[in-house]
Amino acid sequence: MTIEQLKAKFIEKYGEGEISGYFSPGRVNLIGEHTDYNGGFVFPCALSFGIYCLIRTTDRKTVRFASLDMSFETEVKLENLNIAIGKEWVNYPIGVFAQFMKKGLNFDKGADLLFYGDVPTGAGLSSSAALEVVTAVVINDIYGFGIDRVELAKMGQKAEHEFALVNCGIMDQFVSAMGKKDHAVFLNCDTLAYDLVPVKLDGVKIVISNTNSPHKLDSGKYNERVAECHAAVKAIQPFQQIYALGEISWDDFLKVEDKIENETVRGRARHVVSEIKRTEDAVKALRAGDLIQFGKLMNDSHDSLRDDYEVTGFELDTMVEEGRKIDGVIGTRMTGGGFGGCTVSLVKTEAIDTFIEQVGKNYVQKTGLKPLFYVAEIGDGGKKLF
């Protein structure tokens, strides 16, 4: 949807006047899985697709939210942009509006929302933290708040951990506050430390392969691997004093690996730790310009993610499974939180569209579902359109 058709589609709805509009993207992690909420480092870039939200402020002390893609539409007292709205998509930006008011803000003026995503839902490319970033850089620009951008993604998670009750770590929120365009964000999710990093792909393209198995975070799944870090942490304690699996370095861990009397913890723990190490080589290998081990890199992330940390499933196992077969496949693997949602793939020009077809032919005869790919573009992080 082109921006004059959103603008027609709220004057639709709200009335004339003006407009103002904003984007934020979703993202897709090259390597480095389930490392942010332990401390360690990840490799995301931003998309060039994500979440757009126009707004108008209003003379009411109310906010009207809508959206193109979801049917529920509310509208909300100013004093009460602190509450949840039972299970509704809403709570992703009211949450949003919680946090600033939790610093002591307070909002002057009401204002008119609609929101629109060309990210999947459900695909594991964080159209969650793309609205919630939107969200946030709506209301600090429109109502002059002047907080920096690495405040307001944090704000996106706790709007996530408070109003989605998802443990999510900040990757997801960071990349889409702080992304740049043709460069990924190498990040340490301790010290929010980061490098933008150029992503110079010669005659390579990345592939985001989408499984239409939609992966559902708030299914428990996810914090139960939080549990389980932490419980690792734990067993590790009383022979390394640390606080966080991003703590312990690969030969460390080696060393204390047989403390974590829990065989699932241990694995937990082994997947979180050489994902961290496999991250530093994988940057190390693509400043270099070495793509054949940063593609070595992606998979033994997968495997890794399958065997220790058991958050890949049949679909995805599948999609990475028939994409190795493929000459010109650089890497491939799942990305996001899994249980579902997309695989990312380098993958030679020339050999793209024999991808896109065997793969999505192999896909449909072994799961029964009808795959998505989308050819990469990286984009910059939340931003004002007009």
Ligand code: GLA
The other form holds:
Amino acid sequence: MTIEQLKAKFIEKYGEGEISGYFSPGRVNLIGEHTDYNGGFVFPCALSFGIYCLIRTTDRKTVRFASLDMSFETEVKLENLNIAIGKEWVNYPIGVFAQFMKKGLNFDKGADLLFYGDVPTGAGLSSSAALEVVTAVVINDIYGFGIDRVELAKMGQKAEHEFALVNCGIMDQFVSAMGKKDHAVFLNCDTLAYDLVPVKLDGVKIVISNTNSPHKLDSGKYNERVAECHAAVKAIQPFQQIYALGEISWDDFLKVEDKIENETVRGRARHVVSEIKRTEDAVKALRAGDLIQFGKLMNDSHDSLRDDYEVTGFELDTMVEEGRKIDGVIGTRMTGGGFGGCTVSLVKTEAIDTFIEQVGKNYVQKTGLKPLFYVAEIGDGGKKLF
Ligand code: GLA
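Okay, that is the form predicted alone; can I get the form predicted together with this ligand now?
Full assembly next; the chain just shown is listed first.
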């Protein structure tokens, strides 16, 4: 859909007049999975696809919400922009409006909003964070609140906690707000200090493989992992004073690992602490131009998510196993929350066609599902388009 087509759809729905347009991207995480809510490192990049939001302010005392992807539409009074509506998609943008209200900020005029997404939903590429961040950027701009980008990302995360009931970390909203074309964001999720690292992949591309098995990132499994990490911290505390798994080094962890009696909890902690180290090592490798080492760490990351964190599942594991059989695949792993969704692979340019054909064929054979492949382009974080 082009911008002109989007504008035409807006006019069809809301009539003629001035329109502004905004965009925020989905993301793919290169490495650093399930570390963000433990105060660890992540290394995601913003994608060139995401969520668009067109807006016009009005004299009415309401906000109208519509989407080209979802049939549900609604009109909400300004004073009710902090009340969830059933289980509808509008709870993501409403959840963001609510965060502004919580800060005591009031909306002095109404608005008409039209959303459109070209990021696959439920694929673990953060369509929900893109929706939250684009809403935060729009509101901040249109009502002139002057809140900084990092705070907007945090407000998106809060919306997810309170309106989608997923106790997510900050990674997705942060990269959707702060990403930069051709860069990955090396983020310390404890301090929110970050570096934009150029992703220069000579002769190699980032390929995203969508298992088309909807990632079941329901609050249940995800929140269970969050709770298990808290349990690990508790078990370690008598031996080392930490408040989050991100505070313990891999070497120190090895000294206290066997003090965590519950085997499942021990495995969860092992994944998190080792993944944080892998992420630091991977960024060093990328900076040094050592893609082979980067790819090896991606592979190790997947295996740890499969064996210790148990968030992969048959489809993701099959996609990864089939990918590893292809010559020219440097590294491949699941990306995002897991339980379905996508894998991310570094593939030599000349091997991409074979990769898509062979992995595609074998994946269909083994799972009965039809996968989708995207050669990723790294785009910018949320911005005004017009
Ligand atoms: C989801 C969450 C993120 C992060 C990833 C796993 O995408 O929204 O905060 O925890 O899972 O790395």
